[in-house]
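Shown here is one chain on its own, the form predicted together with its partner chain, set out as structure tokens.
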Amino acid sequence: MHEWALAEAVIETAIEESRKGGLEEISEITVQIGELQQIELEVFQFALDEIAKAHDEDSLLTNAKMRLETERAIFKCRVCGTEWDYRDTCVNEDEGEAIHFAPEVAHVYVRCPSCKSPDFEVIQGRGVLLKAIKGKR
């Protein structure tokens, strides 16, 4: 249930946003997830909609839609080049799970299928980003 903690991190920054735009009512929140959190889509639109309930004072989230995108976990390595996905890359249930908690440690675990290098750069699908709201002014 670490999806809680982070749904509560998206739900707060859209409340925080929609008041800077001067949002009266958001119709739809979009959230990009990165394929390397391993996040449990059904787990985290559970939290995402219970969330919104409880932080509902202002009736600003009444009728907010959840959008769930993914993102697929992209690896570039900073040595050779290579490019690779992260379901390409095996890792075993317990390193699996380090890297839904801190999805950078995914450095300790994973290397460069071509040279092994553990200097890589994470070029997409990393974590949970807020990508759009929408809503009524």
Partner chain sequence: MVTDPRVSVIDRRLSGIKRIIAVTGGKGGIGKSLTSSLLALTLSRMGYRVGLLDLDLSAPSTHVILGIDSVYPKEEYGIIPPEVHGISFMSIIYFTGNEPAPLRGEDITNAMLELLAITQWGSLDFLIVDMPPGIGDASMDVIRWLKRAEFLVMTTASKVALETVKKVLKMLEELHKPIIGVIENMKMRESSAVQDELNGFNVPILGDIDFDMDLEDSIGDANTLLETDMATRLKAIAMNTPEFQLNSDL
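Please could you give me the other form, the form predicted alone, since above is the form predicted together with its partner chain?
Below: the lone chain, stripped of partners and molecules.
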């Protein structure tokens, strides 16, 4: 159920940033979600829409559309420099959930496909980012 908390934070941040930018109406909010975040997109979309309706008294969000983009997770080996996609790993659902809650455990389940080292960094694909806010001044 962390989707609701994330959605609330996104809406509150969008409202705050829109006011700072002088917007009188938000037409679109784009949210980028890292693949490793493993958010239930339908639940998150529903939460965004419902929370936006709850802020309708502001009229800032009356016509706002919520757009979700998923960012693929990319790893880079610190030993040999190989980059690879999370989808190329053989992580099962339980392991993926463990990585979601404690990203540090990824080194237990994921290895570089070239040199088999567990020493890698996540180049992209983590977190939730308020990517863009469109609206009228």
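Keep in mind it's a predicted model, so treat the numbers as computed, not measured. Residue numbers count along the first chain shown, from 1.
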Answer whether residue 53 and residue 111 are in the same rigid part of the chain between these two forms.
no
